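For reference, the chain that follows is the form predicted on its own, supplied as structure tokens.
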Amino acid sequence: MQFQWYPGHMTKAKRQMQEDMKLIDLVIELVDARIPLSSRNPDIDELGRNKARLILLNKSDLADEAAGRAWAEYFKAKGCFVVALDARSKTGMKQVTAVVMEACREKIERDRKRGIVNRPVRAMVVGIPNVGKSTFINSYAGKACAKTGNKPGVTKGKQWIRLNKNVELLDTSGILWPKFEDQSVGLKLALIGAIKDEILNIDELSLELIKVLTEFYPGVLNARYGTDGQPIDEAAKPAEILGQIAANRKCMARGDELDYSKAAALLIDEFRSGRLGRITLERPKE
């Protein structure tokens, strides 16, 4: 599959972010815990190079726990603070303020020495579309102060949000890069729903997911879709496995033919919702 996608509003958002960096002390970057590297915007490292950094591994409830620990160590080794959370259920949210204050400890100390007290930390919240940025802000603030949605590109404008006397958040639009140098990055983003399904071939996407699952999570497909009489043969080709899923789940088209597209949509949906279990699609390189 080839991925080329860069809506015009994202170019504008990047320029705006460059200006907003002058106003803030800390960059809070949300990534999807299932693909922590592929769900980052490479521009953020350059734009925020002189700022304190906090990486939030969001949707961690859907990710492999062991892989999540490895990713936390990976980002800490790069000088970032890290919190694993699930913004929807608010799991892990209580840690965020303490880590924000720790990340900005030097800034707070500098202010104190200059006689400046009680100036709130100003943080910019960034992340590519659909990593749960607005849901995080709403959970953190305790009220619906940022528009949320389950499709990429819902957040369009800029908002300052006063959380408490210690922290102010600047929300930004999610941005993606203009092209995927590594097509596997585009594939992983498509699998988690960060690219609109309308421009994707879901049948092809499901075959790529089957390849990943049979390699890194053997037994998952059979546990979910196999039956006593018809187990899933995970050694088969991806298209054959998709056919087995279609047969076992009775995804049928007219004329009693297998409906591969229906089975593909089912598989992608059950992966995204966590019904296949806690799955991480990439590991940090040593």
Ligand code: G4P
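Give me the form predicted together with this ligand now, not the form predicted on its own.
Here you get just the chain by itself.
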């Protein structure tokens, strides 16, 4: 994270979000497609109850497509609409508007029955830091749309971005904090680079990554780090696998000792830069 969360921040952020929720019909929640659960704060389920919900599996370009489909099913079963997205290249962006309308169909219908027509759907973007909220807002809103400005008496101090005749977006996103007190959540956030490296134990992180890779992506470690004479034994314990990577990549400390930390850093770097392929670090449980 770019910043630390303290209880005071969290209370303030939550209160702000409670206020903003009163103004909107739809919550657009961004999660990181590589860790769709660990990159969200479940408090949003409570904060956004009674609202239409759209979950964007962002950074899908870095995640595994099959796992993405499983996650989409998982969130749909919870009553959310889901779109897999790459906010940077805008892949999937066209689908968003259609799904926004679909998600708000009930509300539009309700309005119509009350004689309210052409009232735009109001939406708000939420998510933990670094999931791509501002990238998404910029891509989605594009240059074409104008800010509608303050509407005194109705939404004092709030700026709305008019996306088209049907949708308005609150121009500041709601920032949620991750559930970092859960150790495995913290490790996964760290693996995708969402927590600063200086405060991390790089060896421990690499062991977590090795566990995930051998479980969900058998063969990947051997393909990248094995040699004809020295294949990676993926059935070995994670620390032993790290040793094999160190040996094959000649990560040596003083003398002829293996440098585990160097191998750990190498592995994490190659994962983050996509050289191990498109990888999703967690799967839905049920």
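Numbering follows the first chain given and starts at 1. What we label the rigid core is the largest C-alpha set whose atoms superpose within 1.5 Å from one form to the other. Just so you know, these numbers come straight off a predicted model, no measurement behind them.
**Q** Once everything's superposed on the core, is Leu54 shifted 2 Å or more at the Cα between these two forms?
**A** Moves: no, less than 2 Å.
**Q** Spell out whether the Cα of Arg69 moves at least 2 Å between these two forms when the two forms are superposed on their rigid core.
**A** Comparing forms between these two forms, the Arg69 CA shifts below 2 Å.
**Q** Ile268: CA shift of at least 2 Å between these two forms after core fit?
**A** True for Ile268: a C-alpha shift of 2 Å or more.
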